[in-house]
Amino acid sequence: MNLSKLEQNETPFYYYDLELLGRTLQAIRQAVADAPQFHVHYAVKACATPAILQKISQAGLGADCVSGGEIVRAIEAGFPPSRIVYAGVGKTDREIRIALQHDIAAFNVESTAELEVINALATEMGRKARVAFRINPNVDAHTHEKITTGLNENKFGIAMQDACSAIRLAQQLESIDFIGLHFHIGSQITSFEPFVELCHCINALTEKLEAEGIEVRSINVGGGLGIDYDHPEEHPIPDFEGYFRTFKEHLRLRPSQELHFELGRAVVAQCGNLVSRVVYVKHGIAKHFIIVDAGMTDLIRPAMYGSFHKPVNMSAAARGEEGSEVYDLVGPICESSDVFVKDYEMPLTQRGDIIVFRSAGAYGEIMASQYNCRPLPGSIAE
């Protein structure tokens, strides 16, 4: 990132490093080059900025969508419908019709109630809907409670013990083509062990279904691979080789089966940065505050999850600032939770300094709001 270029733009805005995104996509391709049964989809919910989507679609990845709007956005960016899968617990009739109209690769179905609606709409439209059932393997991903999704008490998916009966129902419906199983245990998973446990659960379920005479043509293991928020410079690209190797070694994939992945954060998080400008430096009785023009409306993850995005004072680095101070970095929103980080040592900071929040490419710009009547942040990708 070039400081002079950053200073020329109105803050706050998102800056995306397309060169890093390109290297990340190449690392993914290399990691699955020896596994023709592996198919990687990008989770559009992480970042739907057109320039980002276009580069990912050009790299040959499919798209994982969770709304009708994401399906439309993905197709506009160049993703072929034959590589689009669609999940979500509350698919509306309008959204289901959009997916059927475009003949997407598969619906990841999360309840038998949803299955029956898809069948009715597909029959009405003269279409056949390919479906995979999202199954809860009850695997603890050991991540934040708000981003774990594979436990029995989560709103997502169908319990393992109900899988067989749900599939039997699907096989009876005239406009449904049952193709397989879908799983997703959570997000920001930094150990491979939960994925190993997931493999064991899938192996057991697949064997049980085969004993019942049920063919599983496709398995979708979701995503969830985490990134290093603390040291983005040292680890700009996740360990894709280790991630995919886990499934190569522990999942007993049949020769005729396809294996699908849905990676989001791991693809785009490190290439995105939130660029802000210091409005005031405030010296309190017990605390020193850096108040920037970016806030929870631009990057809600710290307020929602307590997430850390490494702040870098680009201006202080450029002027060779040698002194430091412990600050709370806060935004301008009229909420006490509008805090990026507390008690953080930074170079001595001045009004007008450019501060960049790293690792913000996933669930940053896409989750921005207009609370306090603030404009949405812009973006630059280069």
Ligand code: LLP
The other form holds:
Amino acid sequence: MNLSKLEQNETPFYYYDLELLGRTLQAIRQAVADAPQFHVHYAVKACATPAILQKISQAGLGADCVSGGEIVRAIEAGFPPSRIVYAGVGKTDREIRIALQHDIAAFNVESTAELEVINALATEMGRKARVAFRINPNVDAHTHEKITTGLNENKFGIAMQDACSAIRLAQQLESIDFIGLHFHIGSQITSFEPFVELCHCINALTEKLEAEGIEVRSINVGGGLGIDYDHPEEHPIPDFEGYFRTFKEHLRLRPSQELHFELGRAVVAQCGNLVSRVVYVKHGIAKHFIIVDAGMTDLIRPAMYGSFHKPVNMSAAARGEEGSEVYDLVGPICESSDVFVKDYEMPLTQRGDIIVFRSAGAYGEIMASQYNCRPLPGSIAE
Ligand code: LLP
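Next up, can you give the form predicted together with this ligand of this protein, since the form predicted alone came first?
Okay, now the whole complex, with that chain kicking things off.
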């Protein structure tokens, strides 16, 4: 990131480092090079900026979508429909039709009610829908409660004990082709232990299904691999080797089975930065505040999940600032939760300084809103 280049643009905006994204994609390719049964999809929900999607589709990854809009966006960016999977608890008729029209690889189905609707619409359109059931394995991902998805109390998927009867139903429906099982236990998972537990659950379930004479052609383990928000410089690329090795070692895969992954955050988080400019430095009674022109409308993660995005004052670094101060770094939105970080030591900061929030490539730009009639942040990818 070059400061004088950043300064030429109107803030706030997202800056994506395509070179780092390229190295990240290369690390993924390398980690699965010896595993022909492994198929990696990119979870489009993390960031759907066209330049990012294009680079990921060119690298040969598939796409994991959660809406009709994402399916259209993925196809526009070059993902072949044969590598698109589609999950979501509330797929509408219109969205299901879009997916059927494009003959995507698989629907990850989350209820039998949804299965029946897909069957009816596919019959009407003269299509056959490939279907995997999303199973709720009741595995605790040990992550933030708002991004935990694989527990019995969560709204996602079908309970393990209902899998067999749902599959039996699918096998009876004329326009459904049952292909396998889908799981996703949560996001920002920073230990491999929950994935090991997931593997054990899947092994037990596939064995049970095999004993019932049910063939599972495809297993999809979702996403969830976390990144290092505290040390983006030291760990710009997640440990894909270790992640994929966990599945190589613990999942009993039959020679004919495919294993699918849906990684979002791990692919794009570190290559994205939110670039802001200091509007005011304000000295209160108890605190010093840095007020920047970016806010929770541009990056909602700190307000929503208490997440940390490392702030870097690029201008202070360029002028060799030696003094420092403890600041609260806040946005301009009329909400007291519009805070990036509290009591954080930063170099002495001035009005006009460029402050970059690191690790903002995933669930950053895509979750932006227009609250307070603010324009959506733009983006630069280079
Ligand atoms: N597959 C499914 C079915 C998912 O629901 C998700 C994420 C993924 C894959 C990708 O997960 P990842 O590899 O990115 O962890 N907005 C939150 C994260 C929500 C994640 C939702 N599902 C955040 O900003 O942390």
